[in-house]
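The chain that follows stands alone, in the form predicted alone, written as structure tokens.
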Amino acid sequence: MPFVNNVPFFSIFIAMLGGIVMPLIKNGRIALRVTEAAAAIIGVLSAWLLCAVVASGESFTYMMGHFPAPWGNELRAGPLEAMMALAFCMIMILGLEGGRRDMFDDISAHKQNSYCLMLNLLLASVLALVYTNDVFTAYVFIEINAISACGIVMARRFGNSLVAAVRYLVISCVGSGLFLMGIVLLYTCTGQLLMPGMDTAVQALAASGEYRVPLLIAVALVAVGLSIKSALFPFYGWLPNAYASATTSGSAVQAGLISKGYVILFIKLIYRVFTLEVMRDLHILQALFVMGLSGMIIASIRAYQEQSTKRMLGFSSAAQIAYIFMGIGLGTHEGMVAACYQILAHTITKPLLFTSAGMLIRSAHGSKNLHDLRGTARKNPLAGVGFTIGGLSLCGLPLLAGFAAKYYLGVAAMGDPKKMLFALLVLAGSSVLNAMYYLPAIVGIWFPADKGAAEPLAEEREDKGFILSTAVFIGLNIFLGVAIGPMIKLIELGLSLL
């Protein structure tokens, strides 16, 4: 076995390992280095994975300790999930970069190193659910995920974030215990709980006609339960206070990897398990269609409506999980590429909008009010620059990552003659209320702060970790705006090999 063939494994070890020794660290800043040291030398590795995968064309799966079933667990992995895996550990790393300051300021010394504790098993578990062949390994890790997703919420010292970090837990327990009895009901009914092998056996139900009923009960419990932890409407209401309430590198993170690493597990399932035929025979894409769009819709009508920026930016968040959730709901390969597009799309703006969103609050004198934000892009350019360019790539803005995403869902909806008057209109009516929030708020941070108001703060000084993670974010939002053909090709392959 060629030794690329173990990066999987050590990802996840790696990661765990670096949540393992945070404990032994006092000191937050060396943490946080460990931290982003240990999540540098796993996107390294990924990105080694993923040249290997994609110049032999080929996937592959890892046995644990190399038992075979019942008794190991399995990892599997192809373009697809390096691909994910290195976009994760960018993210990670330059979300904590980005939000370094205020880590430092919003966190007890004495909490810092368990704040990055919580960080590193985020990481582990979202690699997890990359990666895992294995529905059952999975839920353990959805559970890591959502305690150490809570951690990072209550790290911060006000009460508020206390009670986002325990609605967050309800509501994903909810989640949770809706996957478990999925996954229940499916090994009742195929005596299976590696992917491959629950294929199969999924594949003979649903042509026989046997078990119908329970069949689309488990499916339905595993896609309403992912859809609850993906913060999908009408799902989404602990995801604005949940944001608001972090830290801005938690808020950062959390955008970028807790929804996501949720929602590719569920890809990997459709692929793998249910086939995009069965799931289509027993009307889960139809729901998840209506749900993506009324999502897209009625989020974006709350951040209209909100005048914090960070819960603007979380129900932001929520209308732009709904676009990934309408494309897997068109029910054809050209979707689902198009959700994985948005998928990227989204993982690379949104902690760039929220670094720099930290940033402004900072120069308004930690309010986070829109209206008090006036001005501050004058005293703090970078971030100024920072928030224009991820507002105008959610808008659609061309040359940007959020109008290739938007660009390829509208082709995709092309292909189903039945959903594309839906998906097209509600795409328009969804970026015309992007625009509708974001433009103000961009004019307003360059516009001089009304008289009377505080004046914002002089610009502090130089934050290079700042400097270098929004020179990144921008460098990727471009690329990804411009190199659709290539991007295409490359989540096509890796769609192709699940």
Second form
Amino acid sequence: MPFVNNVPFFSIFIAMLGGIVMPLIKNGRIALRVTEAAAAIIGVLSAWLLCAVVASGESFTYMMGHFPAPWGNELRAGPLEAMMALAFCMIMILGLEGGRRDMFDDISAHKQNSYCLMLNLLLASVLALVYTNDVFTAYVFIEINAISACGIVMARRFGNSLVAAVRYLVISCVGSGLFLMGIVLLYTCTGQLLMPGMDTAVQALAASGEYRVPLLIAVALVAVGLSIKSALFPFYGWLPNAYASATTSGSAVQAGLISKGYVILFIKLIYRVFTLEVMRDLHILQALFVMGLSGMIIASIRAYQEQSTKRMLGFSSAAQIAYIFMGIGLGTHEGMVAACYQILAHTITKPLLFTSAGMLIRSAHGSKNLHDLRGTARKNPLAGVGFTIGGLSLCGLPLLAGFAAKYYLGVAAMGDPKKMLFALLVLAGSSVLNAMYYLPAIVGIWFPADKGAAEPLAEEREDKGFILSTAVFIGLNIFLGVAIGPMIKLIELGLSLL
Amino acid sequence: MLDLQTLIDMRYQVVAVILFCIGFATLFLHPNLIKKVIGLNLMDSAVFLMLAAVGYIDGGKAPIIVDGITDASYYINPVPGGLVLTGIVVAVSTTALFLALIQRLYYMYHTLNLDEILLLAKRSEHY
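Requested next: the structure of the form predicted in complex with its partner chain (the form predicted alone having been shown above).
And the full complex, kicking off with our chain again.
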């Protein structure tokens, strides 16, 4: 076995190790640095893994403790998994750097290491969701993910953060309970927990028509559980408050990582266990398609009505997640590729918006109301540029990541004559709605309500972390917007090797 | 079709599904936070009951080889037992976090009713 095959296990292990050492580090700044270093090491390892699997052109299974298939626990890695792991590590570092100041202000000094512990745990669980080959392991890490995400929300000790955290925990428990019931039913039908074994059993059941109702219920429970966890319409009620009440880096990391991990697990389950044909046969894809379409419109309308900047971004996240599920719901290979592209685009764009908004909110002396942010971009031009690029990307301006994702979603929708009309109409409508709330916000931050108030804040020293993170975010955004061809090829390779 | 005999044969599964629904409804709909925790645990216990029932083979012994008997039909299935154990650990940690959160909320708002807490929190909006 080549040494690079150990990378998936090492990645999860390093992230967990990072979490374990956090209670020993009392200083918040060092804790943050260690967290970033862990993420950086994992990122480098993932990049190495990505190069290796692309060069070899095949994915591999890693047996934990060398126990063969039915007994042991397995990880599986290919280009898609490695790419997502790399993206998540980058977002982790950039999000933390961008929101560093707010983190030290918002979280009491003796809690900062616990906050970093939660971040490490979150990264470990997301990586495990990406790499795992075993559905029960996936369930365990879904719960770990929920607990760490909840910790990140409640780290900021305002009443509202606690309320948001408890609502998030309740909805999370509902979602993971449904998912657990779903995999238990799948286990009783198939007698398998590893994805490859379950795959053959599910195909045999689908072909023979036996246990059709239990199979339908099991797949539906898994799908509903994961869509609750990833905040698909109509289950997105918890999301805006959870994102809005966390500290800046917490919001950025959440928006970039949490729901994406579940979606990738879902895509893996579709490709490796259920297959598109069975999902279509059971009418689950159609249901997801409708939920995606409704979410794209309704979450955008809610965002349009919102006055609080961070809640607006939260609703916009819900709309973007609906885009992903719309792509999955198309039920074609192109739809899946588009969904993966949308995952990447949103993972890159939304943390940029959250870190920039965090800086603008600082310039407005802590007020999150869109009105009070007027003219703040003059005080902090880089944050203004970041917010502008992020917002324009989500509106679908060409050469930016959001445009590429929407374009490819549109192309994918053409493949299905029945769904094409709805998908394209809703895509257009949702883009208009996005523009309707992002453009006024962007214009607002550049033009102050009263002239002459636009002096740059004297006490704000240059924040190198924020400058670096914003620059890299913008670079990544433009890269994803321009390099459509190679990225699509990479995603196609990854999906075909799942 | 569904008759009494099937229901009796499947009694563990039937009870598990009923318990799951009760737990789910309590967790989702009940405004009292402590009852939500109870609902969560009920829901998890229902899944564990279902798993344990799946793993049990009539007349089987605990899957530990004593007298050198290696014939699998002599023992019950050990995998669901392992899953139940893992599930219990997960349920305990979620419950612990939940209770800790509820305690903090109670100190802050002096009530356990989530609806009231939401109202109180809305008044002091600080997003």
